[in-house]
Structures are given as structure tokens and as C-alpha cells.
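Just one chain is shown here, as C-alpha cells, and it is the form predicted alone.
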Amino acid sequence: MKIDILIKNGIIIEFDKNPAISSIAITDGKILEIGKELEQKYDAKQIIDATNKIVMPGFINTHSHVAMSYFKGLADDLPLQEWLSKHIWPVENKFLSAEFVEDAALHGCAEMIKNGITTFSDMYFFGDQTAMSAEKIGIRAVLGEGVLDLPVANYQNADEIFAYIRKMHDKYEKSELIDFAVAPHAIYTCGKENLIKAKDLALELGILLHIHLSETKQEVQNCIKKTGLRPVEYLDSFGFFEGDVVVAHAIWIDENEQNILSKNNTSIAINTNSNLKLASGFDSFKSYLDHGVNLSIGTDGVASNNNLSIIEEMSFTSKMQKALNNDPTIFPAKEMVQIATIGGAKALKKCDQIGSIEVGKRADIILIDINNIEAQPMYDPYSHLVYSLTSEQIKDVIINGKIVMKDRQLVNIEEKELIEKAKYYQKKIAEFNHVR
């Protein structure tokens, strides 16, 4: 039988089995078979020798702002509101355009692939341009079009944004890589009326809702002062969590709020590095797990992180949670890897398609080289993934059954062009931000 790709002799990460040397047959974008001696069974167009490589599901980034890639390092070491109001928002107001977003998103998508991310859930503007860049480079994306009460980017009001989301949903409904979502920015930038409209639209179209929530202590205090309720309670009071919802950050959530999220099958996107860098705060996510809340990993945008490494996010999150709980046994390595893969798939309501290496699922797979000083000796692949390896050891990336990175070289795009374009925009942005 002819197939598209055969991955042979890799250390396969299957969550229901111990990691073992095996092979994977891929055709029509899906995993056809996992087993030994598949070379004799299939005639593959491409054979990837995965000897001395970990073969695992691609990472799923459940909260990002991919087109902010040109703002990396623009304004560091500042409080969140000062960072936003004095730097990010003015620069966005000056530069955001369809062309800018398409270029910046392509750069960010490339960086994600280099970090082993095969699916990302985004929140930004000009989603059509981000979709085009994602399809061009070959990455899977759930694109949340940002909703605010104020005029933003190319929209004068929220109703225009809702109409755009409906149009984009129709345009990409048959795409194998792109889904659209409704992304009200936050409870302090969206009033109740638009939050309800966002929820209703998501329910009508059967798509994801994606929102920043309880990111800072001040946000919680302001919500209580204004509504008499904590943020999760406020949203729950008008049925916001009725559909499929991902809340980003969620680091100031009390026990009652955790119960509400669990009851509604709402997922949290943890953004450890961004929250630490902006000093937004942190919480013990052990309680969230105890309450049955699904956890996933987000990187946030590179303007506040400043990288897109899920491996680094796993390591920081695991170690910080151990310290917070004074317990070295919690958030063990295998659980962290599952949060960064199948946890993300559950958050995006795609666990029947992606997030694990299983027959019938889409072939979103990464190969990580362990034949190097930093990775040897290796007793436990899960331990290495969380505590030892870096993104530089991710060598090959397959998305939807197609190779998009081979031996750390992107297949569908010229990296030199991305670098030159980034330098071009950097000069313009730096000059504006300096003289403003």
C-alpha cells in the first residue's frame, strides 16, 4: 500500500503506553498505523529516520497574539497597564494594517513551528491575513478576532467585528487548518451587551470563545467594585460559559469560580512566563486540577514573553507550581507534557483530531533530537522534555500530514526573507516609539 510518510525507529510518545521505539505510517493527513516493521508493509513517498529522536504530538499553544511578533522586546520591565497604554497600544494604532498583520503573523507562525507548535489559538485583528499566513506556512490555527467596545484596527464598533467573524467563519469553514473564534478582549474592554453578543454568536456558529480573564488583582477588584461579583461569577451571571470557552491567564480565581469553570467545562490557558515578567501574579494550579478544570499552555504574545517556547513554559510552570505548593511531586513531567498537548486539544475542542499520537488522528507530529551532549543520558523522555531539552533540539515538524520543517529548516517559506522583513519593521517601529 502506498502512503505519504513513514516515520521509522523513533521513540514514540503514546500517553497510554510507555515510550518505545516504533514507527508511524501517515497518509491523507492522518495517522494510519503505529507499530514495528512497517517498512515491509507500506510503500512510502517519504521516509523519515527517527533514530535517536523523540516522536511526539505537536505542542498546542492555547493563547497567543501571533501578529505581535514585531513587538518582541519593544517595551520590557514595565507594569501591564503602562506597557499597554504607553507603548503597545500607540504602536498598534500607528502600524496596524492588513499588510502589517500578514507579515507579522507569518513571522510569528514561523517562530511557532521552530518551537514545535503545530496548533495555536490566537486573539488579534485582521484574522483573514493571519489565516492566509498560517495556511502559507502550513500551521493549524484557531483565530479569535478581537472584540472591544472601542474602535480598533479596521473596525468602528463591535457589531462590525461580529459581522466580520461570521464572514470569516463561512470563508474558512472547509479549511483543514483554519477555524475562527470569537475573542472578546476582556471584561474591562467589553461591556455586558457585547459580551452577551459574543457568547450568542459563538453558540450560533458552534465556535470557540476566547477571553483574557482575572489576569491581575486590579481587574478582580474593579469587577467586584462595579458588579459586586468576581470576574467568573460576573460572566456566569449571564451565561457566558454556556458554550466552548478558553480563559487566558486566570490567576486570580477563587474556589467558587473554579467550581463554575469546572461545571461548564471551561478551560484555562496558563501563561506562566508572561505573568511572571509582567508581575501580574501567579496561583497554585493544583487547586484547579482538584476541581476538575482542564489546563492548557499558552505563550501569550512575544511582546510580553518574549519567546514562543512551550518547552520553556512547561519547565517554568512545573517548577513554579512545585515551589508554590511546597511539593516536588505535583505537576510531574508526564502530566506537564499532556497539559501542553492533549490538554490544549481539549481546550480547543479538538481532542478527537489532535493532541496525541493515535490511529485516525491528524498527523501533527514533532521529532526531537536526543543524540547530543545535552540530552544524554536519557532515562525518561518525559523528564527530558520538561527539564532538559530546548526548542533547538526540535528538528522536524509535520502538520496535517505534511512536513513543514525538516532538520530545523522551514519548508514552505524562505527564512532569510522573514528576517530581513523583521529588521525593516524594527527600524520603523523603533523610530516611532522613540520620538513619540
Contents of the next structure:
Number of protein chains: 2
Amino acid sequence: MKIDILIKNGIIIEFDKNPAISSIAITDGKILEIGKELEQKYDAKQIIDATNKIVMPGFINTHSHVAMSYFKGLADDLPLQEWLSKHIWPVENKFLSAEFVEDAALHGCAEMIKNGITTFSDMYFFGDQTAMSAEKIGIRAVLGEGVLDLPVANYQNADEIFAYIRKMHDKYEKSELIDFAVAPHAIYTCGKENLIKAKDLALELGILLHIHLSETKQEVQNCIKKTGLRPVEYLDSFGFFEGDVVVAHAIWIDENEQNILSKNNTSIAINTNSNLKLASGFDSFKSYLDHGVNLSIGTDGVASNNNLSIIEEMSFTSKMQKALNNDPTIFPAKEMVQIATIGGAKALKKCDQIGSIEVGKRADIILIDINNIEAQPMYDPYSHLVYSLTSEQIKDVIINGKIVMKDRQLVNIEEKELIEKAKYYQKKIAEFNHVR
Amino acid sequence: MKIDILIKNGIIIEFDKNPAISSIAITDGKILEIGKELEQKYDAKQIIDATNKIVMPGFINTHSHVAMSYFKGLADDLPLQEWLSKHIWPVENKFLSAEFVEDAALHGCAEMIKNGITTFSDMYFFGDQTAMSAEKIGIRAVLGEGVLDLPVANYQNADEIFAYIRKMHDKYEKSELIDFAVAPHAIYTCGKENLIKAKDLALELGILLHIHLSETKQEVQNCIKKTGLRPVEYLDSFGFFEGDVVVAHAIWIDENEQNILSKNNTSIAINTNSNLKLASGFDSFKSYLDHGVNLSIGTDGVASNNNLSIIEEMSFTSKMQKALNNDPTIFPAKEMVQIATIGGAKALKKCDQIGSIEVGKRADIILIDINNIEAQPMYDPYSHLVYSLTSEQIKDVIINGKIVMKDRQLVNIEEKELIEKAKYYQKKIAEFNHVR
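What I would like now is the form predicted together with another copy of the chain, since the data block earlier showed the form predicted alone; can you produce it?
So here's everything in the complex, that chain up top.
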């Protein structure tokens, strides 16, 4: 039988069994079979020799702002409000446009792939351009158009954003890679009326609802002052969690709120690096697990991380949680890898499609080279994925059954063009910052 | 004038000025000149084109166990005592030998260089073999032979270890790369008598004293129970800090103890990843800074990290400290880079020789490629070094004026030989673990 790709003799990560050397047959974007000696059975257009490679599901990044690429390292080590109001918002105000986002998103998508991310769930503006860039590079994305009360980007009001989301939902209906989502920015930028409209739209279209929530103590205190309720309780009071919801950050959430999230199958996108870098805080996620809340990994934007390494997120998250809980056994390596893959799939309600290597699922697979001194010796692939390796060892990325990175070279775009464009924008942004 | 190396047109990191494009002339192991257009002035045997490269002092790793390479990922996610007594000590007991250490140290030194580390300060056994491997690969090292009360490695008692250190100190007296140190393991493995002997020997020979200290709350509580004093006070009571001392971990240290350390110019090796991974704890280092304690960066061993990335240590340390202190301005990027370079040089009392790019200092320099999508755009090199980049971008390493890594390829050894050896030991160690 003719197939598209045969991945041969890799160390396959299947969560219900020990890692073992096996092969994967891929065709029409899906995993057809997992087994040994598949070469006899299939005639593959492309054969990938996965000897000395870990073959695993691609990472799923459930919270990002991919088009913030050109703001990487623009302003660090600043108090949050100053960072936002004196640096980030002014540059966004000056530069955000369809063209800027298309370029920046292409750069960001390229970084995602180099970090082994095969699906990302984004929150930003000009989602159509982000979608074009994502499709061009071949990455899977759930694109949440940001909703705020005040005018933002090219919108005069939230109703325009809702109309745009409807339009995009229709436009990308048949896309195998792109979904749209409704992304009310936060409870302090989006009043109750627009939060309800956002929730209703997501429910009506059957799409994801994606919000920043309980990122800082101040946010929680302000919510209590204003509504008498904690943020999750406040949102729950008007059925915000009824549909498919991902809340990003969520580090100031008490047990009652955890129960609400769990009861509603609402997932959390953990953003450890961002939370720490902005001194937003930290929390033990053990309690969330105990309350049955689904966890996933986000990177936030590169202006507050400042890279898109899921491996670093897994590493720091696991270690932080061990120390916070005074328990080195908590968040072990395999669990972290699952949170970064199947946990993300659950969050995006795409468990039937992605998040693990299983027959019938989409072929979103990454190959990680262990034939190097950083990865040798290896006793447990999961351990290495979380504690030893870096994105440098991620060599090949397959998304929807197509190779998008091979031997650490992007297939659909030239990295040097992205670099030139980044330098072009860097000059303009640096000049703008200098003169104001 | 003929010189060994000319680094041309790189973005030079000199701490007393802004990063700027310049060149560096290197000869006889030292930095001869820093300036523009040095090609006219010097005839260099080797010219390194540093266009689009950050040129900075090599990282200084002030706490490692380099020969633990083959224990990487051997046992994770376990309670500390179980990890030590059921996994690490048995394999060390079984495998530690001169030959094992020489092989393992060579592997570890190679990993150090790939992470841009040009000097490391180690604590282990068979220091002679570690020295041979370090010299073979061309890395600078301060090798602390571990001192314990009980028999360990091939020593029957601590006096044998002291005799060995004297011998090694003489043997490597003329070495440009190797120094020996006295490394009493910890206050719970080394009684007062041997701690005093260790201290006296280090003072007599004028070499470093290197100890694990206040790594866990338990250690502190046990010390108080036994001596009535906290660990730093206890050591101070017999003048332990009189000479050149580095204490590793030091996360359970109160203000009085910080004053003692500061008064004695004793430095701390921060090991963030290890402390968190083993759930040893965490502490705000802001207070230490305010008390004038010199900070530096360690990685600990790869069995409790599990890599040797100083960039990750800087990133995670900075972010943890921001969150712990509820202050995103603390431990800004430039300061972290200094802690990882000149801070390390101060800790090892080698400020006149290494830790910064200055005329007259040893040429321990690393070049970091920023012509890639991870590093572009760049507004501030320091920011990128701490928050954006990974060791993947470290391309060239010069130690003592010799190129030891070029275009990410080690010069003095073949990585594939190290890999084969690692696989050989992995089998033996895995078998041993399996049958016991």
C-alpha cells in the first residue's frame, strides 16, 4: 500500500506503554499504523530514519501571542504596569496592522516549529493574517481574536470583533489547520456585557473561549472589590464556563474556584516563565490536579518569556512545583510531557485528533535526536525531554502528515528571509522607542 | 605584530560600557587589545569573523560534579534520601574508579564547553583523572577533591585525601588550566576535626575551600540540634571562612549568617535548578546582595539538574527571584550575566585572570550567534543572553587563547567517541540497576 511517510525505528512515545523502538505509517494527514517492520507492508513516498530519535506527539502551546515576535526583549525587568503602558501598548499602537501581524506571526510560527510546537492557541488581533502565516508554514493553530471594551487594533468596538470572528470562522471552516476562537482579553478589559456576548458567540459557533484570568493578586482583589466575587466565581455567575474554555495563568485561584473549573471541564494554560518574569506570582498546581482541573502549557508572548521553548516550560514548571510543594516526586517527567501534549489537546477539545501518537489521530509528530553528548547516556526518554534536553535536539517536525522541519531546517520558508524582516522591524521599533 | 587570534567585528560585552561592535586581539593566552580595525595592526594566525555574534566572557560554573555525567537522568522524581541512598551512592560505589572518572569527566567537560562554560569549580574524586580530561579538552578547572569522614572512593580516611590534594597541588602547579581545591563535602559528612584540617590545608596552600552548605532545612535543624549554632555560625566558630571559600546552595541562611559570609568575602554558588528539582527549597537572594555577599552560578551535577546550561540557570534564577521578591526589576539581565561570569571569577579569586573581557586577562571567550530567528530581533544582548537564547546559539569557545569549540564542533575530541563511551556505560549501569 502506498503511503506518504514512514517513520522507521524510532523510540516511540505512546503513553499507555513503555517507550520502545517501533515505526509509524502516516498517510492523508493521519497515523495509519504503529508497529515494527512496516517497510514490508507500506510503500512510502518519504522514509524518515528515526534511529536514535525519540518520536513523540508535538507540543501543544495553549497560550500565546505569536505576533508579538518583534517585541522580543524590547523591555524587560520593569514593573508590570510600566512595561505595559510605557512600552508594549505604545509599540502595539504604533505598529499593529494586518501587514505587521502577518510578518510577525510568520516569524513566531517559525519559532514555534523550531521548539517542536505543532499546535498553538493564540490570542491577538488580525487573526486572518496570522492564519495565513500559519497555513503558509504549515502549523496547526486555534486563533482567538482579542475582545476588549475599548477600541483596539482596527476595531472601534467589541461588536466589530464578534462580527470578524464569525467571518473568520466561516472562512476557515474547511481548513485542516486553522480554527478560530473567541478571546475576551481579561475581566479588567472586558465588561460583563461583552464577556457574556463572547461566551454566547463561542457556544453558538461551538468554538473555544480563551481568556487571561487571575494572573495577578491585584486582579483578584479588584474583582472582589467590584463584584464581591473572586474572578472564577464572577465568570461562573453568568455561565462563562459552560462551553469549551481555556483560562491562561490562573495562579490566584482558590479551592472553590478550582472546583468550578473542574466541574465545567475548563482547562488551565500554565505560563510559568511569564508569571515569574513579570513577578505575577506562583501557585501550587498540585491542588488543581487534586481537584481534577486539566492542565496544559502555554508560553505567553516572547516579550514576557522570552522564548517559546516548551521544554523549558516543562522543566521550570516541574521543578517549581516540586519546591513549592516540598515534594520532589510531584509533577514527574512523564506527567509533564503529558501535560504539554495530551493535556493541551484536552484543553483545546481536540483529544480525538492530536496530543498523542495513536492510530487515527492527526500526524502531528516531532523527532528528537539523542545521538549527542547532551542526550547520552539515556535511561528514560521522559526524563530527558523534561530535564536534560533543549530545543536544539528537536530535528524534525511533521504537522498534519507533512514535514515542516527537516534536520532543523524549516521546509516552507527561508529562515534568512525571516531574519532580514526582523532586522527591518527592529530598526523601526528601536527608532520609535528612541524618539518618544 | 604577529598574534594568535583576532576576533573581528563582534558585539563585545564589556561591563563598563554598552555592548558595541569591536575586535579583540588575543595572543599567548591573553587579551592583548580591544578596539576597532585591529586587522591593520595585527597579523593573526587565526581570524574569527564575529559579525552577528555576541562576544562575551565565558561562563564560570562554580559548583559542579563533572564526572557524574553517566548518571544523567538515572533517577529522577524521588525523595532526596531515597535518590541518594538507593540510586546515586550504590552506582558510585560500584563504578567509581580512576578510569570511570576520566571517561565521565571528559564527557562532562565536553558538555560544559557546549554550554559556553570556560571555567568550572568541581567537587568529586579522582581529581587527577578529571584534570587530565580537562587538560585534554582544554577547559579551565578548579578541582576540589571531596573530603568525608567515612571511607569513600579509594580513600580509607580523610588524611589520605589531604595527602592526595597536596600531591595534586604540586603536580599541577605549573598548569595554566588546572588548580586544585579542598572540598569537604558537607557539615553532615565531615566532622569538626576534618573540617578544620581542610580549612588549614587550603590556607596553607593558598587554594580554594569548597563546601555544600545549608542546602536543606533539615541540615540546618540538625546542625542547631548538634551544635547550638546555625551552619555558617558553626563553621565560623573555628575560622572556616578565613581563606578563599565557596559555599554551594546556601538557601537556608539568615541575615546574621549572610553578614558572616560577606565579612569574610565568602561567595555563594547558586544552584537554582538543583534546589528546585530536589525540593531542597528556595530563598530570596536579594537579601544576600544587600548584605554584600558575592553570588555566582553553579549547575550541580547532571543527576540533579539535568543539564549544564548556565543560560537556563540565569533565566530561571532571575525569574524565581523576581517572583519570590514580588519585584520584576530585581536581578535584571545584565546583573545575571555578571553573576555568571565576573561573579564566578570573584568566587574563585581569579578576578585578575578571568570573568570579563579586559586587556591583560586570560582569553576565555565565547561567541554567540544572533543571526537566527530565536535571536532576532535583538534590542539588548544582555536580555537575550538571559531570557531568549539557549546553548544552541553558542558557536565558538576560546579558553586560554585556544579555540576549543568552533561552529559548535569540539576541536580536541570527537563527540561520537564520547557518545559511544556513554552508551557503553549506560548499558553497564542500567544492568546493575536492573539486577540489584
